[in-house]
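Okay, so here's just one chain, in structure tokens, the form predicted alone.
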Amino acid sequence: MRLFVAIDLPKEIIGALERLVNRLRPLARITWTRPDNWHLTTKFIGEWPDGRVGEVETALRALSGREPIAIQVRGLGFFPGARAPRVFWAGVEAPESLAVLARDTEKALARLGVEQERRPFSPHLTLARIKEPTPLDALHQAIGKLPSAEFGAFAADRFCLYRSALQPGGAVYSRLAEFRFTQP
């Protein structure tokens, strides 16, 4: 099964992003991500044997001893850049404790044999994927005219282990476990 670790978003932030995407969707023929799939990924695990999911859960449970993390969702951008983008994203701003959670997750899962990420942790929310070259001028113009790119803030007090099942209509995510932060 395909697994990843993520922080869920509150309904208010999902609603704000959904209103934005509904305004922008007609402007570009790109693959928009479904709102129920928006989350802040801290580690993509990839394919993992069904019989070893308990090991992952045990490793992640050991990471829950920390304080809630203040997260702000603001800004919009493109990976790797605006000229030939593959991803349209909303930005995530957080204290170093979010990067520490991502690093701790990497280390804990590496001990189980999960391949470590080579790229630096770059927190974001994927709003759309751009699979082939397509005109984006109208999208860029609309983004430039937005009165604000502030989507809300929250205190993350848990993270989750998810399964990602690839379907013809896109990935379907199922929560396998939740890990609440317990302040040390």
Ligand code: 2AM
Contents of the next structure:
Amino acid sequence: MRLFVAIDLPKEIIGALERLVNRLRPLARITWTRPDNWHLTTKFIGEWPDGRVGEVETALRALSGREPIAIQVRGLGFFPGARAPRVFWAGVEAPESLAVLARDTEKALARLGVEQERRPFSPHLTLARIKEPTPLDALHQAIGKLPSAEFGAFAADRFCLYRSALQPGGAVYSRLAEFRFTQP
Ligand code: 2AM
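Let's see the other form, the form predicted in complex with this ligand, since the form predicted alone is already up.
Next comes the full complex, this chain leading.
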């Protein structure tokens, strides 16, 4: 099955992003992601044998001894850049402890044989994917005129293992396990 590790967002932040996306959606014919799929990915695992999911859970549970992580969702942007964008995202600002969690997750899963990410960790929330060239002027203009791109802050005190099932209507994510931070 296809797996990834992510931090869930509080409903206030989902709501703030949803209000924004409801206004932006009519402006560009791109593939908007569903609000109930929004999350902060700390590690994409990819295809993994069903019979070895327990090993992943055990490795992830061993990472839960840490302090809550202060996360702010702020800003909007495009990957790889505004010229030929593939992803429209909301930004994530966090202390080094978020990158440390991502790095620890990477290392723990590499020991099980999970392929390591070559790109630098770049935390974001994917709001839309741009799969083919399409006019984006109206979207850019609307983003430029926003009075604020502050979507809220929270203290992440857990992370989750998710399964992603690719279906014709888009990916369906289901939470397989949750790992609450315990005092280190
Ligand atoms: P994205 O949001 O930037 O597309 C579930 O698919 C999560 O894993 C998403 O957050 C997605 O990142 C990430 N993901 C999907 N495929 C990936 C890949 N090949 N490499 C890295 N991350 C990937």
